[in-house]
Every structure is written in C-alpha cells, then in structure tokens.
Amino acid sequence: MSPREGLHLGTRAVHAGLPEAVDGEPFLPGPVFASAFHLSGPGTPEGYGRYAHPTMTRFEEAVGVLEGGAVLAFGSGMAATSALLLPLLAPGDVLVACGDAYPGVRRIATEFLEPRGVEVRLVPSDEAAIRSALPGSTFVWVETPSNPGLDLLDLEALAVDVHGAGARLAVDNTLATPYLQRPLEAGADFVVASGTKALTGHSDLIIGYVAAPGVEALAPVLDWRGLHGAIPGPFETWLAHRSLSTLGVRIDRQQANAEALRDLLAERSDVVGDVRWPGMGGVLCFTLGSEERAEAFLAACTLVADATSFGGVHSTAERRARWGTDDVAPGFVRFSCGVEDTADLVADVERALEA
C-alpha cells in the first residue's frame, strides 16, 4: 500500500491533485491563462480551452480523489445539473425527482424535459415515496440532506432498489460534500454538486461538477460541456482547488457550531419551533412563527449575514419563503453556520432571539 492510500478525507483534501514535489516549484501551480495550446497532427479537444485546460484538469483530479470517481467541472452547479439531465434523458424516459429539493432541478424537469416527452414524477424526499414511484422509471434524482428540509435518505438501500427497477441514480451532494458523504461508494451512478457552497467555502466563486465511477459514463456529459462551453475559467478553478485544503477543518467547525445552535434552539421552544439538523453539515433550519419575527431575528444578528447561499466561512441565514420556491412556513429560517468561534456565534443568536 502506498503512503497515501487509506488516508482520512481531511488529509486527502489537503493533498488531492497536487503535482509531485519538485525543488523550487509551488505546492499548487498557479492558474494557466490560455485558450489555445500547441497542437500538431490530428485535432483533439485538448487543443482548445473550451474543452479542457490544465488548471481545470488538476481540480477535477482533486475532486475525483474525494468523490472516488471521475469528475467533470462546470461553471456552476446548475451548469453541471443541466449537463447531466438534458443529454441523458430522451422522449419516453421517466424521471423520478425529489420535488422538495433544489428548485432549479424542478424547473429543468417541468419546463424542458416534460415538453420533450420525458415523464416527470416529483415526490417528497421520503424513501417510501421514492420507491413507490420507481416502477417504469429510468432516472432518479435525489438530494440528501435535502434543501431546505434537511431530510436524509439511506443511499445504499435506495441504490439497490433504483437499480432493481432498471433506473440510474443521481445524488446532489452539495450540502454534505464528499467529506461527509460519498454517494458513489453507496452505489450511486452519478454525483452532482455546487462547489460554490461548502466544498470551496469562501463565498468568492461559482463552480460545479459531475462525478461518476468511470469516465465512460461521463462521455455524453463531456460532449455536452464542450458543445455548450459550460466550463469554469482558470482563476475560479484554481481558487476552488486552493480552497479544498481547508475542507475538513471548515466543516468540522461548522458542524460543531450547528450542533451548539441546535442545542440552544431546542431550549427556546418559547420562540422557536421545528428545529431541524440532520447531524451532517453546518446547515440547520427552524421556524420563528411569522415573517415579521423571522425578519426581526435576522436584523438583530450582528455576526450573521442575510444571504441566500450556504456553506461559507461566514455564517449566513435567510427567511427561505421570500423566494416562493419552497413549501415552507413564512417564518422558516435556513441558517448556515460559518467558522466563527462557537461561543460568539451562540451568543449572537441568543441575543437576536430576544428581538
């Protein structure tokens, strides 16, 4: 066994995708700003930056180490989602998707796939509901933990049933990241994620990816990416790779903060209801009874930004119903814990609850 086999995920995130050590060279080479490369003889896609560039390839190798498969990077999580669903589903196919998961998936399903002749079955993020929709299905899309409901699914058991029905399983791994969950090992056929969130964790770039057990399964996805030009640029890709090194320490602190806030909120049943934290990741949700009370809470926080993303080093929260895309109560708050000192964050939330 080589020295790097069997390493924990936090260690692998620090070293993934780095070149062999060469005296005088940096640990992680800087971004390669080029759109064209020397290419003689027969034409190959590698000769033009819309198909591949060295910085992106290195990042894909790094994420592949973490997810345990082959990876293709995209300009955003939605670009990755589109590149998986749109070329792989054809008229006559049947898509089962969690209707309470990311709203962009629902829009692709109902606005683009259904008119094309794909049957779409939207179900809750509930294993019994998903299984009841499996007969005749060809593709199943789940998100666990779901967003914003934070429901968990048993991926190993679900993968067995999905494959038994003759379908393929895709898992949105955005919230958990491969640090906490590796769907390919559980039997999923594809993993999709927005690396914008916890994977890179600094709220300073937009990126996404698709992973599969091998490169063969990604062939139509790769073709779609090249045709539509949905790649991330070299600087964003380099920032994303640089950010992987702190994945473990960031998520460990975010989880510790989430657990501490869960304990605080559970003690404040006088003002807080429906506290949800699946024990995975730094996101938790709760209800403050009304839109006005939720807005007052957000305004009173001093360490927590009112923002719609999650997974960053800065704590953020939002009243999720303001978008009108999720079936949640008006006072439902999605809270993303950052890496602030736990005592400071808990104190800030406690003060805001008094508002």
Ligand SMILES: Cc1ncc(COP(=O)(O)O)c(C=O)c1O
Given for the second form:
Amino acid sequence: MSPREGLHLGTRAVHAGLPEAVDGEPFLPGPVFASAFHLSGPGTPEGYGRYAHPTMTRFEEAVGVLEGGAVLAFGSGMAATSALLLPLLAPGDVLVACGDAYPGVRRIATEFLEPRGVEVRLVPSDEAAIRSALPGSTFVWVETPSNPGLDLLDLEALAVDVHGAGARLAVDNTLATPYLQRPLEAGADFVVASGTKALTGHSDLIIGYVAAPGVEALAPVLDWRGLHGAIPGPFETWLAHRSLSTLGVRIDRQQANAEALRDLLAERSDVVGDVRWPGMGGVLCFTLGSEERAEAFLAACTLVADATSFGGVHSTAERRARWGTDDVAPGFVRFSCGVEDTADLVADVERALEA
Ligand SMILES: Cc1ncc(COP(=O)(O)O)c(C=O)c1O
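In place of the form predicted on its own, output the structure of the form predicted together with the ligand.
In what comes next, the whole complex appears, and the chain from above leads the way.
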C-alpha cells in the first residue's frame, strides 16, 4: 500500500509505510521485539537491533514519504539533534542558529560545539538577522515557526542565501510537522524534528528523526546513531507509526481551534496582550498582565492541562517563563490546542479569562 504521487498529505499519512496487502495480515504489522536477527555471512545493519529493526524501518519509510526524503529515526528529538550537529560540525566550522531555537539545541551549540572549536553565532529568528550572520558560516539551524515567539521564516529564500554563502541549512520542523511544511522541498539540506509533539500527538511517547533529500547525506548521522545507540524501541516506534494515520485530522482540528481562540483573545485586549498565531498549526501565544494572572488563568481552565510540550490531542498551556530558558514576559502563555470540540474549548477559555 505505498502511497501514490499526487495524493494529499493527509491521505499519505494514512497509508505511509504500510506493507503490500496480504490476505489475513494486518494493515500495520505489530511491533517486532527482537535485539538480534538471523544473520549468516557478512554483517549488515539488519543483523542487530541497535543499527536497525523492522518496526523502525517501516516508520522511517513512512516519515520519509511525508518529509519527501530519507529518514533516520531516533529515541527523541534531542537524540536526533545531537546526531546531526555533533558529527557534522568540526573545529573551524561556523554555526549560525536562531537564538530562540529549542533550548537543548542552544546548549549543544554553546556547551559542546563551542568548546570544541566551532564558532557559534546565535541570532534573532528573523531573515535579516540570519542573512547578516551568513558570511563565513558553514551550517545554519533555524526553527520555523519559532518557539515560543511563533515567527515565520521564508525557507525557500533562506535556502538560496544559505547555499550562496556555502553553508548547509537544517530546519527544526517539530511545530509545523510535514503536514504543514516540507523544508526539503523548499531547499533545506536537513530536517530535524521531535516526533514527540504534533507528529504523533498523543503525549504518550518520545521519538525524533533526521531527514535529508538522500541517504548519502545521512551517512555520518547513521554512523553516530549506531555508535551511540540512540534508537527508538519497537513499541514506541509502532505507536508513533500508528499515530501518523490521524495526522491530518488532528492538525486540521488543532488549527481550527487555534484560529477560533486567536479570534476570541484578539477581542479581549482588555485583559490579553500580544496574541500570536502564525496562521498554521495548533499553538498560539499571548500575554496576561502578570505571573499571578497567568497562573490564575491556567488554574481556571477545566479542559486545558497545565503542562509543557505541545501538539497533543489534549489542550495544554503553560506559563513559559517558569523554565527560565526563554526571553518572555512573566505572564506569557504558550497554548497548544488539542482536538476538543471548538465551541467547548472556546467556552472554557472564555470562562477562565473571566476568572
Ligand atoms: C522545537 C523542538 N525541537 C526539539 C525538541 C526536543 O524533542 P524531544 O523532547 O523529543 O527530545 C523539542 C522538545 O520540546 C522542541 O520543542
């Protein structure tokens, strides 16, 4: 059941990575629990589970269909991030990264790469700032929409400029997912994502991946994964693959909910400031006057869990400043819309604002 060309992403997500139909066999075979596989003759990755396992290979094929390239799965988004940045950047390289990239990415850059002789240039997440940092760079890391600021970058234009400077472009596609944004089509050299979030969407597993237009570019990443053993286990990988089939319906509903909440919040400028929604995905941000007001709002919501992370089927929100990792106001709230009925979610938020 390999998806045909020309199908919409929502349709592809339903069928991606499923085997050919065989009477009596399931659509998606169950997880294969094995560490060693029958292997005679020369060694191949298929012989030992740390290098490859059938459940992971299917999932990689599925995500590859969605991202439009070759994919390597990892045990988390951070494992994927490390496996791209650490083997690819060497002393003398220059990394340009958005200053509001996921905090773990910034820590890898400043605490591991910089001491090893990589020059790190952290810049604001806007095109002009990135462009002015490009001369002499070898690698560029962006996240769009950025998080939690939710700024958008024009990836096609950026890819041209990054390549013009002789550098490679990596895009964190966690928030948008390939359902809404395909950076490889826009010219990016790599995609990295946490599949923990909207890609799988049920807040019940941790997984990540790196994608590139072809397998050759992934050779050092594959080598790193085999050495570090940062693979996802069969059960998480199977759950993740199963979750892909609802990607389109989940994101459509999350997006509709975000748009409805944006409209509600924009009308409440008496209590809500700086409402941001990038026009895609289910995450929006806004500011309530103070830490106390934001905490009171979160406590008053009955359908919205006070939790970090985003992209799940259950609505969640958090006062982002509680982590101390982002440059945001004390009352800044990052709100991730779930798939609840839009009217119920809007009514819940409206009630909580009154409270
Ligand atoms: C944008 C982004 N990238 C990467 C990560 C890291 O992913 P994981 O938690 O799956 O390691 C996160 C986690 O919150 C994230 O939000």
